[in-house]
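In the form predicted alone, a lone chain appears below as structure tokens.
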Amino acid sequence: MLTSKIMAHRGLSSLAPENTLSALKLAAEQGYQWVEIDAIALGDGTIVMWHDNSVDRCSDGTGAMSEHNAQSIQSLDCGSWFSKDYQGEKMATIEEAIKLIQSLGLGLNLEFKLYENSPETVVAPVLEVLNKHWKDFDKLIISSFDLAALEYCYQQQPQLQLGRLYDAISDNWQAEMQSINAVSCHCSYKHLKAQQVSDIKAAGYEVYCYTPNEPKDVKDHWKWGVNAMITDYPQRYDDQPEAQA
């Protein structure tokens, strides 16, 4: 499992534009062990590494994932909202992704996001290209909010490291978890109370929290026994007693 109990949201996004092969060399750079990416389809059907349902946000132009493919996807600049010296960054196929990190020999928490997808055209295509180049299945955990994507991966490979992602944790978290013989739990640790890290912990999972970007808000959450933090400030912990495995 876990060689850190620090992950690099999206890649070091605070030093670089999120889910890009450039915030994923940087960890990997100032030496973090774990990355954290998103997974979605474009309308082609092209998985990529992206967060939002759109390109808005993170790039030059506009219009729903859906609305776009392969090809033209290559026309957009998903740097230059970061940062000048980030211009003409590309949106990375989740392929490259994956390529890029197994050879920096980094852990990943690969988060898939459905939307209005199913399954089949996100997950499928992603399990194929990880048996096509990833070795370190020991350092590998696919997550998502969209518990259909993993009873999938459950249903077609077993063997793989599953974590139920959740805003607040719902009651029904064990049946949910067992159901895909999951190895964590992943939530906000806005949310997160100790009494449901304790029994989390009972029952065999590992916790990891998503994002808090300040030591200070998490001194209490190292107390109660959560494994991990994923924040886009891996750098804020590095002199954190509590961070370091």
Second form
Amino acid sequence: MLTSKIMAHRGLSSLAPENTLSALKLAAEQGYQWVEIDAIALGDGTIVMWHDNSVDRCSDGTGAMSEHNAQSIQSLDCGSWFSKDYQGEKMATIEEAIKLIQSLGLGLNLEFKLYENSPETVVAPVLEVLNKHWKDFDKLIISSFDLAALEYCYQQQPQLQLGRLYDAISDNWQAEMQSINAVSCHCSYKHLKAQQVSDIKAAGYEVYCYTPNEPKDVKDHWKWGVNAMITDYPQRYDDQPEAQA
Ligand code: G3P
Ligand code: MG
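Form predicted together with SN-glycerol-3-phosphate (G3P), following the form predicted alone:
Shown next: the complete complex, the earlier chain at its head.
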């Protein structure tokens, strides 16, 4: 299933603006095999590759995602905040992102963020896009902090590989993961304990950690058996034997 122990978080987001087509292309160019991206709805139901619930931090515009639509995002510059080299970068729709990731041959960890929206609003259109453009479902993991998003995926397409996201892993992880037939548990590396990795792996699930940007912070985690790290700085792991597939 996983072809790499490293996933480029929001694309190669330390070297290009996060969650942009440029960050995806750069991840592929630099030889990384998996990317993590976020999917979120605009006010008109268009699903875009974006993390925050507003455009303020990562564009030259302002406003909540619900105040934007397919037309209004066309005038946003989503690259200059990061570097003038990326001036004019557009916010990408999830369809553009998925088509590009498939064409680059990358694995995809697709994270749904519902915010105030329903799973029908955010997840249903993306499943349609995946069914149209995605070929290698072995190289697709759908993850979310929103259990309702994962439940919706499981109901609609039970064969999808689902990852349950936690900050600190909740006590009822096993029941939650069973309820959606998850394949993996994704959590912050900061709160993870060796015993949790051992319990979760013994129950048959993989464990992925976000977002360790310093390899030294997860030396123990590899030893505990964590399967993959989701990081803004995959390049810092290039020489790390633990991180080699
Ligand atoms: O999918 C792992 C990680 O991306 C979760 O946190 O806030 O960076 O989307 P966040
Ligand atoms: Mg994410």
